[in-house]
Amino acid sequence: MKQIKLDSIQSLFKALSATRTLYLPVDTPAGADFKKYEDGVLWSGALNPNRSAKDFFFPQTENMVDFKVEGKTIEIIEPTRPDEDFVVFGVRACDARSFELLDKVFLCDPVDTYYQNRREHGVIVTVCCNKPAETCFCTNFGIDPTAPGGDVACWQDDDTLYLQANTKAGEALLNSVADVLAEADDSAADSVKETVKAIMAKLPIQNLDLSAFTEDNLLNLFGSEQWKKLSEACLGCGTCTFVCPTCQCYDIKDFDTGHGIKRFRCWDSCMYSEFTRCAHGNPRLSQVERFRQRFMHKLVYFPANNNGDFSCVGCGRCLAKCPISMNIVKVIKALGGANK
C-alpha cells in the first residue's frame, strides 16, 4: 500500500496528468462534476458527482460515421477513435460496479468497439466513501463501499490518502508516480473502513427485500396493480435514466450538416414516448407501461439474463434528482414483499 499527505495531493495530480489526461470530481455552481484536471484544480469533497463516470466509456453523444453523397456516389468517412490514455480519479464503489454491469452489455458478442476502445484506454481510481449519505443503498446489491474496486483503490483519513493497486494497470499507474508516494502498512486504512461500515449499518435504506424480484415471479410483478399508483405522478422527464450509472439505452440518428450526413448515437430513455418506436408505432403507449419497463428491466429482466446481477448499484442519484420523489427504492418496497 502507498500513501500521500492530503496537503501534497496536488503533486499526485500533477504526476498523474503528466503522461495521460486526468479527470476528477470538481465543484461547480450546479454541484460536483467530473472535469479535466488543470494545475491547481481542487478535488471536490462531494460524495458523488451529479452524473456518473459512465460518461467516459459510454458518452451521452458519440459520432459513429460520416457520409458524403455526390450524385450516386457515397463516401464513407470513419471517425477517429479516441486513443488518449486517461485516468478517472475519485470514482465511488457504486460507479465502479456499474462498469462491470455495462461490460456485460457492451463487451458481449457482438462487442461494441466504441465502448471497448475507451475501456482499454481508461484507468479507474476509486475512493472509499467516508461519509455515505442517507440516499446510499449500495450494500443491498452486494457492494462494499470500503472495498471500492477499480484499478487503484483509495482510502482517506483526516490527513492522508492511502492507495492500493488492484490490477496490473493499477500497479503500472502507481509505479509511474512512485516519486510522490511513500510506503504504508497494509493495515493503514483499516480504521477508515471500520468507521464507514458503522455508518452504512445505520443508514435508513438497508436490508431491502429483493426476494420477490425473480424470473419465476415475472408475471406476477408485471401484472401488479401497484404500477398504476406508483407511476401516476411520473412526468416522463427521463432524469432518472440520465443520472443513472447503469442505464445503457441509446438511439442512432442521422443529421444533415449541409456538407454531408453525420451519424451519431445518443442516450435514450425508456421513459420517453418515442422510445423503441417502430414503423407500426410505439409498443408502450402509456406512461404506466414505460414506467413499468424501467423498473422491471432493473430488477427482473437484467438479472434474469446476467446471473442474478441487478441493474442498480444503489448510488442514490435517482432519489436525489427525481422531481416528484419517485425512485427504485419505493418500487422495491411496494412490490418486494414483507420487508418494507
Second form
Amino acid sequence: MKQIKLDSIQSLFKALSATRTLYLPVDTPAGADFKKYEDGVLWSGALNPNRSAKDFFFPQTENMVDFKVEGKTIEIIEPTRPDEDFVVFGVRACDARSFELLDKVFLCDPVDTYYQNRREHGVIVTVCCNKPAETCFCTNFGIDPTAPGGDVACWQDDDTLYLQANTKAGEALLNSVADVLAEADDSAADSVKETVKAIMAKLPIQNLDLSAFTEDNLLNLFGSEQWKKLSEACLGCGTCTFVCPTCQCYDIKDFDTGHGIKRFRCWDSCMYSEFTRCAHGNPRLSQVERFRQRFMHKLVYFPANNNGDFSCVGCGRCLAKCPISMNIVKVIKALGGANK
Amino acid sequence: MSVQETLIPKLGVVTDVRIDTPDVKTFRVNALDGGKVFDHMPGQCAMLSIPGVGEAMFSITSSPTNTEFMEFSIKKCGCLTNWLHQMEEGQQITIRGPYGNGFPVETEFKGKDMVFVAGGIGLAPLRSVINYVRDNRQNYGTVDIVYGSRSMEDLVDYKEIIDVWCKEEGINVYLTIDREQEGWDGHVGFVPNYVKELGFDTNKTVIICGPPIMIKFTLAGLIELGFDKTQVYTTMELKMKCGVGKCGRCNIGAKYVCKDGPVFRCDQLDEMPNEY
Ligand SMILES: Cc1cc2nc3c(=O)[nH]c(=O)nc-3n(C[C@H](O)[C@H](O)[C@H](O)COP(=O)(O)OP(=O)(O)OC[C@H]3O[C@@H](n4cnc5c(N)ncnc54)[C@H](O)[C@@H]3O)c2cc1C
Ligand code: SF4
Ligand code: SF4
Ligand code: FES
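Go ahead and give the structure of the form predicted together with its partner chain, now that the form predicted on its own is out.
First the chain shown before, then all remaining chains and molecules of the complex.
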C-alpha cells in the first residue's frame, strides 16, 4: 500500500495528469461533477457527483460514423476513435460496480467497440466513501464501499490518502507516480474501513428484501397491481435514467452538418413515450408501462440475462433527483414482499 | 463479428424496383461490386438506411438460396419508407446485418409438413422461408400457404405466387381477400377464419406472420383445431435501433426481439409478458 498526505494531494494530481488526462469530482454551483484536472483545480469532498461516471465510457452523445451523400451515391467515413489515455479519480464503489454491469451489455458478443475502446484507454481510481448518505444502499447489491474496486482503490483519513493497486493497469499507474508516494503499511486503512462499516450499518436502507425479484416470478411482478399506483405521479421526465450509472439505453440519430451527415448515438430513456413507438403502434402506451419497464429491467430482466445480477448499484441518485420522490427503493419495498 | 462491423453499415445499391401493391414495393439490393452484401438465414433482418433520413429494420424477403441478390418488400408508412419508395435503380443505400435468430429451418423444421399463414406485408419474412423450403424440397414435407390481404391489389408478390408457387407440385396455395371485389373469384374472408375452414392436419408445423391481431386470432383458431403452441411459430415486430440487444429498445420482458427473436415459438410467448 502507498500513501500521500492530503495537504500535498495536488502533487499527486499533477503527476497523474502529466502523462494522461485526469478527471476528478469538482465542486460547481450545481453540485459536484467530474471535470478535467488543471493546475489548482480542487478535488470535491462531495460523496458523489450529480452525474455518474458512465459518461467516460458511454458518453451522452457519441459520433458513430459519417456519410457524404451526392446524388445517388453514398460515401461511408469511419470516425477516428478517441485514443486519449485518461484516469478517472474519485470514483465511488457504486459507480465502479456500474462499469462491470455496463461491461456485461457492451462487451458481450457482438462487442461494442466504441465502448471497448474507451474502456481500454481509461484507468479507474476509486475512493472509499467516508460519509455514506441516507440515500446509499449499495450494500444491498453486494457492494462493499470499503473495498471500492477499480484499478486503484484509495482510502482517506483525516490527513492521509492510502492507495492500493487492484490490477496491472493500477500498478503501472502507481509506479508512474511513485515519486510523490510513500510506502504505507497494508493495514494502514483498516481503521477507516471499520469506521465506514459502522456508519453503513446504521443507514436506513440496508436490508431490502429482494427475494421476490426472480425470473420465475417475472409474470407475477409484471402483472402486479402496484405499478399503477407507483407510477401515478411519474412525469416521464427521464431524470432517473440519465443520472443512473447503469441505464444504458440509447438512440441512433442522423444530423446534417451542411458538409455531410453525422450519425451519432445519444442516451435515450425508456421513460419517454416515443421510445417504443413504431409503425404498427406503441406497446407501451401509458406511463404505467414505461415506469414498469425501467424497474422490471433493473430488478428482473437484467438479472435473468446476467446470472442474477441486479442492474442497480444503490448509488441513490434517483432517490435524490426525482422531482416526485419516486424511486427504486419504493418500488422494491412495494413489490419485494407482496408477490412472493 | 464485432459491432464495429455491425453498427457501421455497408453500402448497397438498388438494382431493381418492383411495384407490388399501392403501398408496397420490392427492392433488389446488391453490393456495389455485384453479389450480395452479406449472407443470411430465412427470417433474419437488416437495417436499411438513407443517411440523413433514417434507419429501420426490414425482413430480408429473398431466400438465402438466392446467391445473386437480396430483396426487401417495403410498405410505405412513414419518413424513411416514403423516401425508400421514391428510390430508382442505381440509388445507393446503407445496409447492416444480418440480425435476429431466423427460423429453425435446419433443425426443428426439417422433415416437417409446413403451413405458412401470412397477412399483408407479413408475407415478407415468410417468402424467404417458403423459397428456402422450395429450393431444399427433399428436406421438408408438404407445403400449404394461406395468404390474405385487404384486397386483390394488396397481395404482395402476386406474380410469383401465381406463376411459380401455384404451379409447383406439392405446394397448395390458398389466397383470400377481406371483402368481395370485382374480378376476384377466389376466397373472401379474413385469414384466421380461412385457416379454420381449411382445417389442417394437426401434425403440421405452422408459421404465422402478419398484424398482431391476425396472429392472435389465427393462433386461437389453430388451438381450437387441436394444434399445440409448440408447433406454431411467429415473428415479432418492435421498434429497433441497434439490432444487437444493446440499445434497450425492443425487449419483451427479458428477451430482445432483435437478438433473441424476431422468430418465437408460440409457447415461448406464453412465458413473456404481454407487451407487444
Ligand atoms: C424485425 C422487423 C422486421 C420488419 N420487416 C419489415 C418488412 O419486411 N417490410 C416492411 O415494410 N416493414 C418491416 N418492418 C417495419 C419497419 O421497420 C417500419 O415500417 C419502419 O420502421 C417505418 O419507418 P419510417 O421511418 O418509414 O416510419 P416512421 O416515420 O418512423 O413512422 C412510423 C409510424 O409512426 C407514425 N408516426 C410518424 N411520426 C409520428 C409522430 N410524430 N407521432 C405519432 N405517430 C407518428 C407514422 O404514421 C407511421 O405509422 C419491420 C420491423 C421489424 C422490427
Ligand atoms: S436505479 Fe437509482 S440507485 Fe440504482 S443505480 Fe440507478 S440511479 Fe443509482
Ligand atoms: S420516476 Fe421520477 S425521475 Fe424518473 S421519469 Fe418519473 S418523475 Fe422523472
Ligand atoms: S434494437 Fe437495440 S436492443 Fe433490440
